[in-house]
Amino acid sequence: MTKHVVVTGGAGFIGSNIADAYIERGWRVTIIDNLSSGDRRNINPGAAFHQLDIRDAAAADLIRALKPDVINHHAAQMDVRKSVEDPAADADVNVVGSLRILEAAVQTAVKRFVFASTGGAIYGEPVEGAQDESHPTAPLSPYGCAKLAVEHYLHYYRVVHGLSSVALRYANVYGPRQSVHGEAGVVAIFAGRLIDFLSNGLSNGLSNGQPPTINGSGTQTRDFVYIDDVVAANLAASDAGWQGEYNVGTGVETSVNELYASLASIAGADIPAAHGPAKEGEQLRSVLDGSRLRKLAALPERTPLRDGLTKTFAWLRDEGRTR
């Protein structure tokens, strides 16, 4: 029997990947978004779907008219910035409308509950190594406050009313269809600006044109970890019976000097990055243990970054410039 699963936040980069991988795998597919941030161009003609907000009362109607099996829950507010300006308004979005999403699966019996959580955001800076899934959470955002608040009620519906559910710790997601705006996506927003300035011919000069910035002094690091390796987890994760809270990430420490170098290489381009004022509160080092996942879930070698970050590069230069 073909299985049905309804992906919120579907025409989102994340989300919309996903979708995608579903229904190649012969799934029904229904996307609820409310295209706050999502991209009405990613949503896949072969699903149905339906331009909702997850905080109105018609998104649980409709699941519940639905039934899925399974829900993938993506939509969210994503922007740590924000998070930080107005903390009540990212909880309104990522607990409350999250909650209500959950409390729509249990009244119809979904079968299973994935749930995009966050890595770095919840551990916040490492105390040791590359951060497994017992490192101490101590998140220094609203934004990963919240992600952390809904894996706790996730605890409690799986407890208390059998949800089956598991909770993706994702580190820096990049990819095609990342967006070159906003503030989630240093990978996209980077090659968007290479590209302006090898489109303009300024690759070997600066006089026309701002080059791309670094916050600060550019030996923060991260995670990075490509779509693909993040669709296949989520495929994993609906499949599977275990649950808990699982990382999503390559274990592989990247700068923010680092990754800007390799992107410029790939472009071809010999443009310095200037640098701009640190953000404030920003984490400095973000590295997350995927092993665990990789292990129980058999999943593929992860993708070097280098790779990712060539076809990232290409999409944007062929389609991502004009969305």
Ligand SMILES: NC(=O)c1ccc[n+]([C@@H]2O[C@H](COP(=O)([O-])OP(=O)(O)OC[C@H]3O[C@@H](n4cnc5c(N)ncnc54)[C@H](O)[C@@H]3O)[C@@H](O)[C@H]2O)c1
Second form
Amino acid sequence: MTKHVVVTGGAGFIGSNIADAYIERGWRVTIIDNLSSGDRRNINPGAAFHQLDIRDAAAADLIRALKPDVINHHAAQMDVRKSVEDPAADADVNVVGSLRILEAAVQTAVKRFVFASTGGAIYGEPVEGAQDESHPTAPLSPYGCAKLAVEHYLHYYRVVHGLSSVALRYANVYGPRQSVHGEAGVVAIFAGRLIDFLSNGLSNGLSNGQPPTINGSGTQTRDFVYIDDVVAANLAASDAGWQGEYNVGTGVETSVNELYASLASIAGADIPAAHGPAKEGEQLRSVLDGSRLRKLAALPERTPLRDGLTKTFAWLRDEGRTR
Ligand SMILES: NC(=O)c1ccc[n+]([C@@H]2O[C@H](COP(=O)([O-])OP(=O)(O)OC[C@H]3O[C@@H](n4cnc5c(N)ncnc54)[C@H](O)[C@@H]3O)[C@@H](O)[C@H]2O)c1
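Having seen the form predicted on its own, could you give me the form predicted together with this ligand?
Following is the full complex, with the preceding chain placed first.
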């Protein structure tokens, strides 16, 4: 029988790539998204789309009426800085909104609930090397607190209401459809700037005629995981019975300077980046050990950074989504 999945946030970067993959597998897909940061162009025409806010009763009503097999919950306020400016507004979407969807999931006896969580923002600075799932959780932002809170709710709904669920703790995801707006997508932002620079020159494409700007020294590190690897983890998690929290990361730490150098080389542009002031409170290091899930779900080896960056750069250039 055809499986039916509701993807919240399915007009966004990650959710839309996941929706495509379910459709390719022959699943029926319904997308719930309020388009606050998502983009209509991302929505697969093979999916049913409902422009709804996850906090609205109408979203829960829809889930109760549809009775899907799986809910894949990606809708979120995902800007860490905004969460610092207004923690209550962040929690309204990321905690209360998630609870509305979880309540509907229990009421309609959904078979599996997949939640987009975060690694870096939940663990805080690494105590030593790559953080595995046993690393202490010490969120340093309201966004991280909200994601961790939902993980606790998942535990509650699992034990008390029997809801089968998994939280996927992502590293820094990058790839086609990531927005060049906002603060999270450093790959998309740098690539977009470089493409504009090459096509329009200094006077047109770049604000103040400046090359891409790195916040601070650029020695801060991140774990960049390609979207295809994240999609594969979601598909595996949707079919499986295992529960709990799993990292989706590469175990490879890349500095922002190294990232920029790789993108500039892919662009064939010999343009040194500018350096701006460091962002206050920015995490210095982030790297996730994703081996537990990779072994458990027999996932393919991670996409090498250079390959993923090359595909992302080509997509942004060909689609012209650089602004
Ligand atoms: N991008 C990353 O590196 C990363 C890392 C860790 C976790 N995540 C998580 O993955 C998920 C998807 O992130 P993304 O990078 O694709 O971001 P995104 O902004 O592209 O996608 C989020 C989607 O949710 C929708 N949305 C937001 N608030 C909503 C609401 N109240 N009701 C309905 N829809 C709403 C937006 O319109 C958007 O389409 C988020 O939960 C995010 O916290 C992302």
